[in-house]
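Next up: just one chain, as structure tokens, the form predicted alone.
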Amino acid sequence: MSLHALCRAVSPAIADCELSFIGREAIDAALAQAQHLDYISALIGLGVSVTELPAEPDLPDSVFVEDTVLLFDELAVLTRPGAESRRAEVDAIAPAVQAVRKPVERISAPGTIDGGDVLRIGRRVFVGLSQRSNQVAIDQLAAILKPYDYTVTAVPMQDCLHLKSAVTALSDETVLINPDWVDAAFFSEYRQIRVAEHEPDAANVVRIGSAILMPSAFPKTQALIETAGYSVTAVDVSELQKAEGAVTCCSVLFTGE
């Protein structure tokens, strides 16, 4: 089984997109749109066979695909995001979902909740308890999980947009954690590496297979894994951080042949 990708081009609206915890910045969609080609060039330099979606004008934070789906290697799950104007972006990435994985779920309403809320590490699934993310989707989560054996946690958090704004997976057996947002109780099991000092939004990493990937503005933090003993990619994703994007939100990933 090989790892794949799905991704979407950066729409050229991405100016107009929805933002919670940063102030707006102007956003140069040119400079974005060669910021996500770099991010893919990463995904596939480190072996991650890539389909890139075309881009949606009208929806301007469709680069984070993320936030629509949650693939699982038994079914995907179709979100419902928490932010309205979003979401016409799961219905545009429906056919590519239903391409890759069946059967496909979706969480209805009233339940509401972003793929960057949600973190699975092996056979747990923690969830976000966000802006974006409620207990009534949680909830549904779990139900559609349980026949598979997942656990899913709902997780508090404060002061980010999305629960991998805090917390991210190196390994099954270790996270990076900014516990100034995310209560690091939740995550006593694994072993914790914390972001550097000033460095509060580098908690969010993309991990393949023994590799990780990350945003180049964060060189502390990275300095920490390394010493951990992970390899590093980083990249440079300034613009798409405007739109209160990290790297988790970029892509889909998920295994297949």
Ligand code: CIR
Second form
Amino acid sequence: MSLHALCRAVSPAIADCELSFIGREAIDAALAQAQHLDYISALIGLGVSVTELPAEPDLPDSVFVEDTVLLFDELAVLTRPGAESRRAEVDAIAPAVQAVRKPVERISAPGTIDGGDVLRIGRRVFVGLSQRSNQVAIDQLAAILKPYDYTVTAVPMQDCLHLKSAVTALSDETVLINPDWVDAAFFSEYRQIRVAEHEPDAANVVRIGSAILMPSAFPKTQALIETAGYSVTAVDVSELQKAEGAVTCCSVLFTGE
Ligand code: CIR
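Having seen the form predicted alone, please provide the structure of the form predicted together with the ligand.
Next comes the full complex, and the chain you just saw is listed first.
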């Protein structure tokens, strides 16, 4: 089994992206595209086989593929994103998903869920109750996953876009967390590393085996992760951060041949 990723090239319309918790700043689409290529190179350097889907000129946020599909070893679940402007991204990615995983399930109205709210650690699936993801979708997901022996837990959160803005896993035993945005008690069974002071956005990292991929914008949190024994690859994703994205959102990771 090896690790694969679906990614999608940056839309030339990325400047028209959705924004919820940050103000709009000018985004250099060409620089965003270059940074996205660096991100893909970093994934490849960490041993991931990347399939890069073409840019979608009419879908500004479509680089953030994580929000459109949940890929488990046993099945895929197409989401129904909370932002209406992002719903067409799901049909756009569906053929690529069907090519790599079966069965493919789907969240339906009035459920809404963004993949950025879904944190899987082993057989535990934590889902943020956010501006984008609601209890209806969480109940649908729990029913879809029940036969596969996953436990789904809804997690209240505040002041950030997605659950994975506030917490991600460094390993099956350890989480990286900003406790101002999510109640750390929900993750009491894990060892917890807190983001460094003045780096509230630093909790969003990608775990690839025992390596960690994270934005270069958070050197103090990077040092904490390295001190804990992880090998860290840092990438500059400043233009994608202006679109309220970071590193998990730019790929959907899955196991395959
Ligand atoms: C949005 O607001 O939907 C996009 N501008 C950013 C989505 C980032 N997604 C993620 O972190 N999973």
